[in-house]
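Have a look below at one chain only, the form predicted on its own, in structure tokens format.
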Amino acid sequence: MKVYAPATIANFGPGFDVFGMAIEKPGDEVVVKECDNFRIEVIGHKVPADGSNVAVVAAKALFKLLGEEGGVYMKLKKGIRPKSGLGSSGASSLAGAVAAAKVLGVEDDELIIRAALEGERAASGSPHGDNVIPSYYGGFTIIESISPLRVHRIDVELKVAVVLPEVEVPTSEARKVLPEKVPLKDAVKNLAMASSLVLALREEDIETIGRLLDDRLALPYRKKLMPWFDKVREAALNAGAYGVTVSGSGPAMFAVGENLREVAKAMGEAFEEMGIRAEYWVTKTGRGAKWF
């Protein structure tokens, strides 16, 4: 059996770890076994292959969570490189989750997030719901409650042009620099943008979406990892965005807009200009995990 998990568009904007939205390209796919014990291969972008690789952990921890003893033999044909801000590890540990299930036979899709939210702790520190939630439904989804699960998804089509430059902000480090409080202004700053946010979003107005593509919350602290941050960002407004932000904890940004092609461009020039080499390109909302 094959499993495919797309990339992410984590925190989107003002939806620090509530927001995420899951985007057509690109994607992890794992090929599983029923096996005695945990076996992984690897091939694609390189990420570890033992008991540490995420796709391990969450399909131990569903085991776990069953009382089920045994294994899966896993092929990981890892397409999202990691550390990009594009939910590698998400993507990642719930193909490891799925996995299990369907050896397990398990379809509740608690579970499966349980299991899959391990293998976002072990990679950055916090079970943090806002790339596996999207990887696994597809579409934008709204995290309302991860324990009991309670998840909201618009069946919004959006594109979005993205931009992934050669440096790496790794997740855990991009959460250390997060403050423990925020300004009152800047959390009722964000509770607007977000309530907003998800309006535009149900109307698919474009325009409105790209100005609301902002943070109060994290983007502050983590932009002094992102020097690069504010210029890409005017080169991708000044090509006719909408709105433009970082995706995840970064390093990779989107924008949304009209002639998003361009837009693209923009971004990568930018960066080249700074001496760093970047892939970019358009895709679209994507559909969540499935299975064949």
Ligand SMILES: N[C@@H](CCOP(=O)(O)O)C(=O)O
The other form holds:
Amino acid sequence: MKVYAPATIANFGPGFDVFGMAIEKPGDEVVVKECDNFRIEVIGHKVPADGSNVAVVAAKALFKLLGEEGGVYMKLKKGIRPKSGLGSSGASSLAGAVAAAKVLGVEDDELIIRAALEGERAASGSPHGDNVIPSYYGGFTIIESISPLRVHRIDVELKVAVVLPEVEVPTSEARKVLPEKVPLKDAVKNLAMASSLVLALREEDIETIGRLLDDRLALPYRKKLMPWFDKVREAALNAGAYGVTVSGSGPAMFAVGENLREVAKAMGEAFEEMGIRAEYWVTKTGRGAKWF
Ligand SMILES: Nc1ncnc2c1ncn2[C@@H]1O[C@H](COP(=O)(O)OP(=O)(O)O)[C@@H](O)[C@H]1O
Ligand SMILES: N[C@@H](CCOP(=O)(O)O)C(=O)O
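Can you switch from the form predicted on its own and show the form predicted in complex with the ligand instead?
Starting with the chain above, the whole complex follows.
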């Protein structure tokens, strides 16, 4: 059995820990077989090939939730670079949970997601759902609650330009710089932007979506981890983007607009001018996890 879990853009502007969108590429893939213990082999981007791999953590978590003995052998084709801001740990965690679910014959979404969140907790110290959940369901997802699991999905088809610099921002570090509290005016501003963004997504109003790609809850405190942010954002806007912001906790950034190839190239060139190599591409809203 093969399981594919797509990369994701979490937060998506003002939706910290709540909004997330699956993207068509890249993704993680797991081939799974029943086994008497838990083993993993990894090809592609470098991640641990032992029990600390979040795919194994998630698979073990599902077995434990169900009180099952035994385990699975997984071969992970790691297509999403770790510490990228593209939901790398989330995709592997989900792939491991779905792989274990297929072996155990489990179809309960809530159990699968609970297990996958244990992988996220292991990777970043936080069981945030805005990578795992859009990677599972696809499209654009809004998390009302994790337990009980209440997710709202918008079936939007949105093209995005993505840039991924050759630097790392571990999610765990990006969460450590967050404040315990935020000013009321910032909370109200995010509420205004997030609720407006949902309507703009439903109408596929790209200009309004772009204008709303901002955040007062996390980005102001994380920008010190991303000194390149303003230059890359300016390059994207000058190339015609309607809006641009960080993907997840970074360093990846994404933009919406019309001429996205030029926008992606401009963001990549902005990094190069700062001496940072970066890859860039155009993709669009992805479907969720697949198994075959
Ligand atoms: N299968 C895996 N995929 C990604 N990261 C993994 C995996 N297994 C363990 N890790 C560890 O999790 C951390 C990456 O998590 P994180 O910073 O959240 O990446 P991202 O922001 O891309 O999701 C790294 O320390 C990495 O070594
Ligand atoms: N809401 C989380 C999202 C982390 O996304 P990632 O792709 O960087 O793992 C956060 O902002 O901490």
